[in-house]
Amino acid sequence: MIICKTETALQLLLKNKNQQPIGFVPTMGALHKGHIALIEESKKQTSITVCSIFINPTQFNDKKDFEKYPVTIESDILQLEQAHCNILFLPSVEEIYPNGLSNLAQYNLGFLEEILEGKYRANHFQGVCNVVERLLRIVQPHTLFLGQKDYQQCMVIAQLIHLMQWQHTLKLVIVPTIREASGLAMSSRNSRLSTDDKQKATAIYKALQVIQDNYKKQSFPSLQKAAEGILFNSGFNKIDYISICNADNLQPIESYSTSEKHVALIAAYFGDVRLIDNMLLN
């Protein structure tokens, strides 16, 4: 695996690859099997796999969350090497934001920025779009690989691709969420939980399962209340949302419909660790 730290070095390297299909996996590090599943999918579908590790300061609305974000670069490099990733792009903040962190581009994300993560994390998706646009312009991949765990973020980046008019040159592939044996969705933030807390945190997966098992026969408000009880009884101390939405546009829905695809989404705190998860219902 080759490590590049600058745009110039990376583009020079890719220029010599004779236009082979490039797959790109953007990450913030603290890699786990979920990230590696993206690398593996890129290896299957493309000739060259580029992974980036960059903890993006502009997408954290909570400074403490940014400061606590795990940094495990040596382990990350080892995992990428074992997965046979071809190139790691490891830029500095100055490389991604050469003009500084103020006066950044603003993107028309519409409804997606007002609900769920957008509602509870002000300007989060603007920061995501800024860094992803910059990374895509640097790497110029043919295929972008993202994980379903960040369901709303996947939709935001799809909107970004549309806004940039890249939909004819860039393919977006969403890879299903990778879970631990307990059902807990793999996340970099899981490293901040003790072994016991990780087990208790599986309640977020159990709550989603209850919704999936009963959404055709129970009212959505009653399902949301049941999920809330499961979370609080297992040690979660704060819930941002438990929502059942149209899977194609994230519009909230009130009852089961055979004509729509549905997705259940949850964001909740276990201690000071905020966890998100989702499950397609049909």
Second form
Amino acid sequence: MIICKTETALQLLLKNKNQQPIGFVPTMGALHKGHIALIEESKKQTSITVCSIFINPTQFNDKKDFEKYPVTIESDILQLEQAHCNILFLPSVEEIYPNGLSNLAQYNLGFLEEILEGKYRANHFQGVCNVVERLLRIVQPHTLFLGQKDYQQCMVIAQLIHLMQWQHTLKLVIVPTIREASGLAMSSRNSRLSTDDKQKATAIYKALQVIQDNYKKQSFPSLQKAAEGILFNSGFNKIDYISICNADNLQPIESYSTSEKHVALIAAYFGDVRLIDNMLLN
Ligand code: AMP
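Given the form predicted on its own above, I would also like to look at the protein as it appears in the form predicted together with adenosine monophosphate (AMP).
Following is the full complex, with the preceding chain placed first.
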């Protein structure tokens, strides 16, 4: 694997690859099997896989969350080597934001920015769009691989691709969430939980399963109440949302209907660690 730290070095390298299809996996590092599933999918579907590791300061609405974000670069490089990733792009903050961190671009994300993660993490998706637009302009991939784990983020990036009018040149592939054997969705933030707390945090998956098992026969408010009980009884101390939405546009829905696809989404705190997860219901 070749490691590039600058736009110039990366573009020089890619210029010599004769237009082979490039797959791109943007990450913030602290890699786990969820990230590696994206690399593997890119290896299957494209000729050159580029992974980026960049902890994007502009997408953290909580300064402490940014400061505590895990950094495990040696283990990351090893895992990428083992997955046969071709190129690791490892830029500095100055490389991504040559004009500094203020005066960032603003994107019209409409309703997507007002709900769920958008509502609870002010400006988070503006930061995500700024970094992803910059990375896409640098890497110029043919296919972008994202994880379903960040369901709303996938929709935001689809909107970014639309806003940039890249939909004819850039394919978006969404890879299903990779979970621990316990059901807990793999996440870089899990490393901030003790083994015992990780076990308790599986409640977020159990709550989603209860919603999935019962959403055709129980009212949505009663399902949300049941999910809330499961989370609080297992040690979650704060819930941002337990939401059942239309899977195509994330509009909240009140009751089961056969004509729509549904997704349940949860964001909750275990101590000061904020976890998110989601499950497609039909
Ligand atoms: P992050 O490093 O958390 O920004 O994630 C980088 C990419 O990996 C995003 O597209 C995530 O949705 C994806 N990802 C993170 N965790 C998982 C997981 N457990 N399964 C599948 N994809 C994931």
